[in-house]
Amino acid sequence: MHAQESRGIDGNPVIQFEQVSKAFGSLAAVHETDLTIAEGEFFSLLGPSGCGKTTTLRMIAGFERPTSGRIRLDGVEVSTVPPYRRNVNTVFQQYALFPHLSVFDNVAFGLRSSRTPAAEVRDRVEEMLAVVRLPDVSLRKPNQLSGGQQQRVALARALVNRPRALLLDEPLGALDLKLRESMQAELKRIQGELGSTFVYVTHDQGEALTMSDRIAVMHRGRTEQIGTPQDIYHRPASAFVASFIGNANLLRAQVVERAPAPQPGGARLVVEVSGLGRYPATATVDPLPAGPLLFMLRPEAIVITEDEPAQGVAVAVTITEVTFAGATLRCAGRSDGGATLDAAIVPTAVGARPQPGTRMWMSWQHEAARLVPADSAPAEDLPAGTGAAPTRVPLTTPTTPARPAGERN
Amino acid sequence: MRARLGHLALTAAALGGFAFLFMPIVVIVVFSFNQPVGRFNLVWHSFTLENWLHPFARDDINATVWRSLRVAFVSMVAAGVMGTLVALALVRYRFRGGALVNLLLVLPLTTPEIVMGSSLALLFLDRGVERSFWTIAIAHTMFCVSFVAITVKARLRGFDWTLEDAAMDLGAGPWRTFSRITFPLILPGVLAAALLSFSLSIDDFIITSFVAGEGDTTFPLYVFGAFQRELAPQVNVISTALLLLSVGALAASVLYQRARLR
């Protein structure tokens, strides 16, 4: 497990998970998760379907009880408190607006449940409908509204209760692309205006990267990494994170040389990349686990030139494929050692235009190359008796004699 | 030409079919306007509104109609509540024996009424239960529960249960969630089922004949018994009125649901 709190959290913790697990029968949906979500944060739970992100959200809301572990809201344990006694509110995937009630009555439902005086209900509902920019539809029924408007009503209905945290379960999934982009901006605006804590479940990595203060990447019931979007993009803690967030070239690699002392931003290493040769790389986790390691390079970090560049590190390749992808040109190149590297380049008038079959140089800044652990094996995949914690090799202990770095082929 | 003939034949066949279906009802309605000679309202004599102006002229008939309405009301409410709860349990929760309950629900619909009636009569006799108004109500409730449960279950199939999650999420406890969200949304189905059980109860003859007490004649029992001695035009009037009532209720429920969908 590489889950770690990689950045300090400002503000008070609103939601805390302590070793929370949830199993449905024999199926482990969430496994020993630790999370801390701070006040005012836009926190995303990101992962493919079935990774446990929705179950995690439903445990915060109170629809599911953890099988083990503790959930705290404002420091108070709420693991067994029913949803109607928790001060959090949810925006559901399909909105779940009450079809027989008007927009006003939908938004007022929560306030009336808590026996708020009628005059205050009216003021707060109108105020919230103004915040979501839907002032003139309060007498309509939900099915007389467009998808985007229904989305706003669902948002107002939850936020009007001034919850400690707003839980959003893939709220933009049902909208088309354009509407989705404008709603993303809307959500950020509303969150900024109200200063509320948002917990946002999504499988869309682009959405998570643009909107979140921090992201928890989930995979098979485990949090693979928790960090800022920059952290997760540039320093993925596992091969899964590297390939799920954006695109990544991932090649098997072995450490041949370790830095004598810890470096800022991770230990600098020299690794033997299969099919490529020896290259410098920065480890994204410290200490690195004992398992297999992968050399990671983002396609957009690669520059293609006809001649060997004077700066950075480079490899000679034969271009095998060039694909037009709108803003970028995707080029695949094969090294002499047989490794394939994908590059995404922005074609310019002066730059080289690679053609399939030509010899070119692919180069990158050595900081761009990362060393990530291959997928962390879930407990059930490990041989019996190995336990959960893999043996860890501290990076700062040199096990191989130092050799000059920067060898190229 | 040929196609035209075929079309005409089809129309004639369809009209014939409808005539076959509705002729008895037409006869009942038409004879409610007859001025009968003698005790049997069977031969058309002359048109009159007399029967409609005095529908409750016969106290003995009134008593049976009133009893039928009371039985129908009691069994509608009892079966409505129980059947709705059964349907909610079956659709909302998975539990051991759910499939068996589903099967048992269909049983009263498929069992011949004569079997149900006689076995109920035997049960009451064996247990020493005096046959009365209440034995009729119990018997009617019994078969109506099945109809209600099945009708409401069909309505619940498309129900969006995340609405209940949403209500609880907004601070509504289980009772408020049911009374403000779930119940109003399933109400059309429950009302349709209740109307169905009302009309099933009011016209039941076979089961009622087994479980009715000595003086507890319902309207259908009265009509059947009286048939041999007399046939008062009030029977036609009241039958027509009951017919209008059930057609009206059906129309109302259809219109109501259309209005809701809009």
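The term rigid core refers to the most C-alpha atoms you can superpose between the two forms while keeping them within 1.5 Å. Positions refer to the first chain, counted from 1. Here the structure is a predicted model, which is why all the values come from computation and not from measurement. What changes on going to the form predicted on its own:
With the core held fixed, the Cα of T320 is displaced between the two forms by less than 2 Å.
With a cut-off of 2 Å and the rigid core superposed, P135 has a Cα displacement that reaches or exceeds the cut-off between the two forms. A rotation of 12° separates the smaller rigid part from the larger between the two forms once C-alpha atoms are superposed.
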Contents of the next structure:
Amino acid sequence: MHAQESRGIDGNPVIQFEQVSKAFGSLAAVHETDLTIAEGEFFSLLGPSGCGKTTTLRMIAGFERPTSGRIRLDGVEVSTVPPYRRNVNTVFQQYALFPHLSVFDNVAFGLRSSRTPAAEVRDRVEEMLAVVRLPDVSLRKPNQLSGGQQQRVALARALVNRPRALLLDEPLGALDLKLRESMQAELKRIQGELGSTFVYVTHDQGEALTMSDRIAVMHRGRTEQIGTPQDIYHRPASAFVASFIGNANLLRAQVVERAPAPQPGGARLVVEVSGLGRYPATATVDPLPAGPLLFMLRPEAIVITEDEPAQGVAVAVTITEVTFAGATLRCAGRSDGGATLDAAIVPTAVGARPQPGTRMWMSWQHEAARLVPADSAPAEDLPAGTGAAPTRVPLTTPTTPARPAGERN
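Please supply the coordinates for the form predicted on its own, as a counterpart to the form predicted in complex with the partner chain shown previously.
The next block holds one chain only.
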């Protein structure tokens, strides 16, 4: 399977994978991966543990050699080039600072190893400490710094050599939540200020969505989709991407009608949704592959009202659960057909707070509903209750399209 890629890249290619695979004995860690990372891009490799993202990063760094395929750096094949001859640097979760050296000497270590003149070492270290906002700690030892400060020293040490790409392997994993959020902003600022190419490995979807220009979502060694955060969130190419990125309602569906005219942003379809009825949806990939399909609706796209709405599409539900989640209420509603929808609403945006056992309406705009291929994710990886979709009927183009159930003017 080749990844769905939402758009081309801007800028000169710095890193290119051409059908790269990596196996450890009988275990295939990375499968026939193609990707291109551009100059000045913040590119994230995102996925659960064991998906192959760290192995991919280690192949860029030269710590692992591909079993097959080619890796290019600035157009030059480096598949068998050792790490010390590649113009890339890596920052790990463990900062690996030298405890007996000062901050200045830690940052200067690589420059001195390459016999850079002392005056240039001083200027470049001071410049880099200013970039990471640590100009006044150059004489301290690492154990005199906070975790966030140590992380920034590690960044300065990696960037002072001016690598063509900086590789970051879950560098914020050891930090607490508030500091991690602060460092996300710092990393993005530093990357933008320097115009450097960052390749960032994470299992945290929030990190990837917040910082990245583009994201490669990986699953079981395969790259499921490459695109901008907006593309991956709103137009997932598979059920796995839809379920891994954010929260999503995923229900079995089959296409019953296609709109007679093409619609912007993808094919407009009418689908039979298990437990709901017939509703409009937009395909996230076009053409849709053969196989089972899922109707996807993000919880934040759903509005809950006491009265039937005049616009959009809606379904009557019985509220089964309401959970306070700080800025939002998480509400689950069950339709008369047995489907459960989860909604995330802002309490001040609704007139009456939903209560378990009450009858209410859940509604959404037509464009919020998406149709996602389900066959890229094994059944055990899909949310509970989705199962396998029924066989789809052939697509038709009716002269007068039937109005979907629940649709309002």
